[in-house]
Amino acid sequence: MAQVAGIPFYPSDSRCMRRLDELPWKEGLAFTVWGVRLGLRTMDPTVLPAVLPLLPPGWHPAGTLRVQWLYSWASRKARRRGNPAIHTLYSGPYHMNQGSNVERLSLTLAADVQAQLALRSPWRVFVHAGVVGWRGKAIVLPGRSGVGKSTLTAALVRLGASFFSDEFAVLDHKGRVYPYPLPLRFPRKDGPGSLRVPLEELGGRSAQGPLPVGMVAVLRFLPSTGLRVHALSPGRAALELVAQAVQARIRPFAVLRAAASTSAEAVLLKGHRGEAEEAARFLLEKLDS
C-alpha cells in the first residue's frame, strides 16, 4: 500500500520510488472505482483535466489518501524558453511514457488505470469483450483486439442496441454484466494506434444498469467471407470467457463461477463472420427468437 503524499511505495526498497518520493508534488487525488483505490500525483496541476475525462467510469474520490497502486507524472521545464514542458509518467517503480503531449500520456494513464482495474477488482470479474443491451438481455461478444469486437458492437448500437462496453464484459458472479461505457475504439487506418469515437457521434445510446446475459457470441472477423457460426455448449462458452477473463490465473473461482453463470441460459455461438452489419441483424433476430 502507498499514500498519494510521499509515504514509499511498496515494494519499499525500490529505488526508483524512493526518487520519485523525494519530488516536490503539488496535487494529489486517490480515487476509487469497482473496489480497487488507486491514485495519481502530480507536479502540474494544469494537467488534471485532460485525465479526469479518462478515468473509468463510475470513479469516486477515495474515503482514504491509502492506494493500492499509485500514479506519478512528474513534469520540468524545458531547457529552451517558449517550448513545452516535458512529462514524465510512472506506474508505480515503473516508467510508461514520457514528452512534451499531455493528451497522448493522459490516453496512456488511462489505458493502465483500465489493466490494474481489471487485474485487482474484488467484486467484478473483466473480460475482454463488446457489449450490448437488447430487449432487458444482454450480448456478450468476447475476444481481444483484432477480432473485430468494436466494429460489430458499433452496428449493433446502430440498429438499436444500447452499448455497455467494447472493451470488458464487467460480470459479477450471477453473471449479470454492468455497463463501462468508454468511447468505442477503432484501428487507424492512417499508422498505428486507435481512435476514440464518442457514442453520440454513432447515434446511440448509454445502458441502465446491470442486465442477465443472453448472448455469448464468438466471431472473429475475416475478410471476404460470410457469416458461419455454430452452437457451444454451456462448458465450452464458459472457457471462451475464461480465455479472456484478466484475473484468470490469480482468482480462478470467481472466474469460473462467472462464466458460468453467464453461460447457463444464454444463447450461445461460435464462428466467423464478414460484414459487421449482416452478423449484428443475426444476432439480435437471433435472441428475439
Given for the second form:
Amino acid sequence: MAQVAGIPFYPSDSRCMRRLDELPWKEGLAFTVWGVRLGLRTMDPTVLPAVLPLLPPGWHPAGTLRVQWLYSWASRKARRRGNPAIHTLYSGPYHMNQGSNVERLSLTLAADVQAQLALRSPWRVFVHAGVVGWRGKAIVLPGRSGVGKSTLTAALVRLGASFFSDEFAVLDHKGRVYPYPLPLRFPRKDGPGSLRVPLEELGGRSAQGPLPVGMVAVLRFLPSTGLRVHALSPGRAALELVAQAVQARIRPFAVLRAAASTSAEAVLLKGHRGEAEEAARFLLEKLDS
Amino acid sequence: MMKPEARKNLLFQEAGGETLVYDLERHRAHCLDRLAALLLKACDGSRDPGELAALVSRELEQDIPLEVVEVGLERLARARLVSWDPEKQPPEGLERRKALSRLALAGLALPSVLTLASPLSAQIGTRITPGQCKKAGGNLGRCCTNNKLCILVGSNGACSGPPC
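Requested next: the structure of the form predicted in complex with its partner chain (the form predicted alone having been shown above).
And the full complex, kicking off with our chain again.
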C-alpha cells in the first residue's frame, strides 16, 4: 500500500496528548503490522532513518494517517552551544525516556512498539516464547525472561533449525506459528541490559512462512542439574501457553483457542535443563522420533 | 444446605480430552480433567451431590461414588469455579490425606483441577501497565473488568463484567 504523506494522528481526549499535538512536528510515519496501525511523529529529520531498521518484521506503510497508537519524538536544541540536542520520547501521552542518545531512545521505542503490537494484534496471539522450525514442524519454548529461552533457541539454530523468534511465538487460531525474526537478545554478563546478536553471527537461517507446532517444551535452566523432563497433557501444556500469552486478559477466548490448537497434535514436555546443547539435541531427536 | 452452582462468566475450551476454563472476573485459567469438567457443567444449582454423582456416572458409564464427587466439588469450590456450602466440612490435614488415599487405593481417579493466574501484560515483559491499558480507551476493548483492565470477549465483542 502506498504511504500517505503527512503527520499521523491519534484522536484522544487526553490533555497531555492535546499538548503534544500542538508541538511543531516535521515528519511522521503511519505503519501497519499484524493488523495494528501505529504511528511515529518527529521534529528531527534524522530520527526516522535511525528507527526504521528497528521496526518489527513485516511492517508496511499504512493507508491512513489515523493510528491506534502514536509515538511522539520531541527534540530541542541544547541550552549550551556545542552540546547535542535533547530528545524526549512519548508513547501515546506517556513520557517514556529522555536524553541525547538517539540509539538508546530508538531501542526503547522499538521495545514498546513490540509490546503494543503483542497487546493489540487482532489477528494473532503473541506468546512469550522462543521458536524454531525443524523439518516442517515448529518447536515452541514458552517461558518468561531469564529461563534460558534465547540460549536454547540459539543452540537449536546452531544445530540447523530455522529461526522463528526468541521473543514471541506468533500463533493463529489453528495453532500455526509465524516467523518473528528479531535479533536474538542475551543478558549482558558485564552489566544490566541485553546484547543483540544478529542471526547471521550464529550461522543460522530465518524461517519462511507459518508451520504447525510439533513440540511445546517448557524448560527452565538450572545450572546444577542435567536434563530432566516429563510429558505434559494437552490441557496442561495449553495452560502453560496461556500463562505466557500477552493478551490473556484482553482476548481470553482467542488465547484459549490458539493454546488448545497448538497443543493438540504436539509433543508436550516440561522440566529442567542444564547445558543448552544437550537439551537442543534431545529436543530435535525427540521431534524426529 | 446450598446446592453447588457454577459461577457465571466462565469461558470453556476443549483441549485434547481436558477442558480449559477461563474465569473472566478473577482472570484465572484452569485445566479440568473430564470428570471435573462434567461436574462443573452439571452444577446448575438444582442438583445436590448425590444427584450429581448419578448424573456423571451415567455420562461416564461407570460408577462414580459420592465421595469422589464431593472431592471434585471441593476442588472446584477451592478454585472458585463453583459456589458450594457443604453440609459437612471436608477433613483437613492428615485426615484429608487419609481420605484421599483411601479413594486412590480403591482405584478411583479423583477429579483434577489445575489453576493459574493469567499474567498481566506487564509481567511478561511488555511493560504495558493496567493504567495504560485502561486509558487506551476504545482501542483495546470496549469495556473493562473489576480490576480496571480492558476486555473484549468472544467474536461478537460481548462485554463481561461491570463497566468501569
